[in-house]
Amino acid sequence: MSGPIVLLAGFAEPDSVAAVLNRGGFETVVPGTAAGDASELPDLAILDCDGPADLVGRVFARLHGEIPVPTILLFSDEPPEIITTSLSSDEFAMKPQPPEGLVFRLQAMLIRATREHPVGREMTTEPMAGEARIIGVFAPKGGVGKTTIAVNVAVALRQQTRSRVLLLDADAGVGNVTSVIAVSDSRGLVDLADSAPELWTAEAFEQLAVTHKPTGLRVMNWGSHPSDAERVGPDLLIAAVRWARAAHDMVVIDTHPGYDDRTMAMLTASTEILLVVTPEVGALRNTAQFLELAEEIGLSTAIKVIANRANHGVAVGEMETSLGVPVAATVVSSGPRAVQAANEGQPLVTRFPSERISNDLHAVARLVAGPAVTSSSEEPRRRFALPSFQRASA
């Protein structure tokens, strides 16, 4: 089955970009060919606004008709005039853009699109039911407390808002949120890994999610055995996020500390990224490198830096100078408490609610909770509106 169709327009040499997109699971077409000029609209589009003006204008008008097509608009120095008439489904990015970055952007656009489309499945015109905020928790270096923060922020969000919160463990092969919070790990995304994408249904994902009964937090594992990690690919994770976005109010994703396709797809799909760093030279160096990459591929505006174990090591002010960005929140170290809570399978914020570390974790949750209103459902909870997804890389 063919993948989502992406129209490449305005490119002087589209072949190199098309090759990378094809490897990423997309089918590419260009104007001037039967497929590119077909009456049926593509699923997505990338428009190089530095191309011939008449072609750019004609293609833009076609893509923004009665049924708009989510489009990435590329430009060199100045935003093109057509941006003033673009839609919220569009993204803008300065050139040069690495083709791999475009793959991740397109994957995220599929997740956010109002038309159902996990990679490799036929699109429909049915709108998604939910507009969950997606919070990716990331650290380019392991051992900085990323999973602990992901779990406790998810629990804190559930406590503060009483909304439907899902914790998605996307740290395939290394992480396992069940080492921090006591929920069953007998089921996971790996159980769908060998199924055809047509079977990645809402019902199938629903059966994989478990509830942490003391808090009401929902949890979805990737799996539990390291040998299964490679079976959980980015397409399956993307489909899981699409389901999670429709079925919940907030989704917290514990990502892998690296730059593989799965992690980059999850980060690009996130509405907020909590970038966890500790006050150590090595962690700061790796974090600074990631911030440079984030600027290149258009993720920088979504990032909030969280300084973990901030009461030891390099001072917060020096961290900000080293990274070139402000620290949005700090979390103190509480090693013995964290170990005890993990050994008992309880989140820190519920096991030691009066400790300073729990107050700090609640502050991180408040940082991303955003404006809320009470739902009219049977259980009081708050609903969240998605912020704009228009990201620029400069």
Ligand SMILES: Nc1ncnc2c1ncn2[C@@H]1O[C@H](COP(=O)(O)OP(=O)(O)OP(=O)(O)O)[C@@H](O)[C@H]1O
Given for the second form:
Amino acid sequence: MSGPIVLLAGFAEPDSVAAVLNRGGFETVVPGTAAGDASELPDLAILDCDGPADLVGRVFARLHGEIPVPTILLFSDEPPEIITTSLSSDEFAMKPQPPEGLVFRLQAMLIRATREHPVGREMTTEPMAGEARIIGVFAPKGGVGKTTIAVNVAVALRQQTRSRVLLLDADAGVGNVTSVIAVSDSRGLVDLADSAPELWTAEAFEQLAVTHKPTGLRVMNWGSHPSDAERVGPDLLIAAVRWARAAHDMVVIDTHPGYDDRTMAMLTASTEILLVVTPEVGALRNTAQFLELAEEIGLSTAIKVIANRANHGVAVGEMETSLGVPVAATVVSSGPRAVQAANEGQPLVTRFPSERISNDLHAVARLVAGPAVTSSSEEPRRRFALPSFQRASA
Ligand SMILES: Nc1ncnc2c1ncn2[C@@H]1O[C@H](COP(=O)(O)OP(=O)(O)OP(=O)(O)O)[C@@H](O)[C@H]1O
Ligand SMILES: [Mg+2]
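Now show the form predicted together with this ligand, given that the preceding structure was the form predicted alone.
Now the full complex is given, and it begins with the chain already shown.
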């Protein structure tokens, strides 16, 4: 078996779910078969809590032994009683559930899981820092300042914390963080695209990362030629995040505007999402739609809205009213400064450190620089997923 093993339990018809999971790179097993009842636990599980009560109880107990198996618990109306003892490694999803959404959830769970799993076994034998903050910088609309904010927040985090910060360019296609920060783009994730996943080792990823010497920020490019974009799939990006999480303290991800597989995978993997919006009606409308989707798929607690170019156009208070959520931070328009810094290949925060925009970008970094909230006494984060987005992969 090559992919992570997922136990599908309690399903009346597991085959259609299994088919989608298999296409997503997971192996599937069901209870009542040799593989499903093997003494070795699966890597992940999906338990349909509406299945036969005795089976649900037995499987739940088996999955929550000494080393709990991260489990997605599906239910129709009320969360079933059994999950009152569930762990923070579990997730909750209300039915009906699109199998594609389950693929993203499983990918994200794999990233969060600290136990060994088949894909990336080489990586998990490394000492695990494991708890890196993963900060996805996203906007459903293009051109609002994601890359500018991702690069500068990454540099600001590095300056503020002196910890290991990686900037991951997941905007495969046209986006290039190298157009804003001068590092070599001769290497990138695409160099691993033709290798088997077994070869996506920590060493392999290490060789592809480059360091921005003036700041010590590490940068992982996806590649540089638009014709290569389709070769960098969600599985490779997920593997990169898994490596990045183990080898750094903070990972900032620049994402593609839109709801494609790769972007959704990056958002589900993020512990925080900086949602960038500009004070324009169109951008606000797209952002409001995304916030609705995020609520449905359980991402909303991770989101912090960042208003870029906030000193022009719709006032912040009105933005908050139309979005229905607070603006966590604002970034002024720097006039020509952002373009000038980019043309020189320098981040704003190092090129114009005393300008207002650099202060604002540092304030955004401070929003995410604090320690991660991982208290075990914390209520498990409830995540509900509903079928709202389309797979957009070619
Ligand atoms: N606060 C700002 N003040 C002035 N210029 C800005 C500001 N934010 C971004 N820009 C400029 O706006 C342009 C678009 O910014 P950027 O490339 O960061 O957006 P993006 O959301 O990453 O775009 P894409 O969707 O194409 O990846 C760039 O020329 C950038 O320098
Ligand atoms: Mg960009």
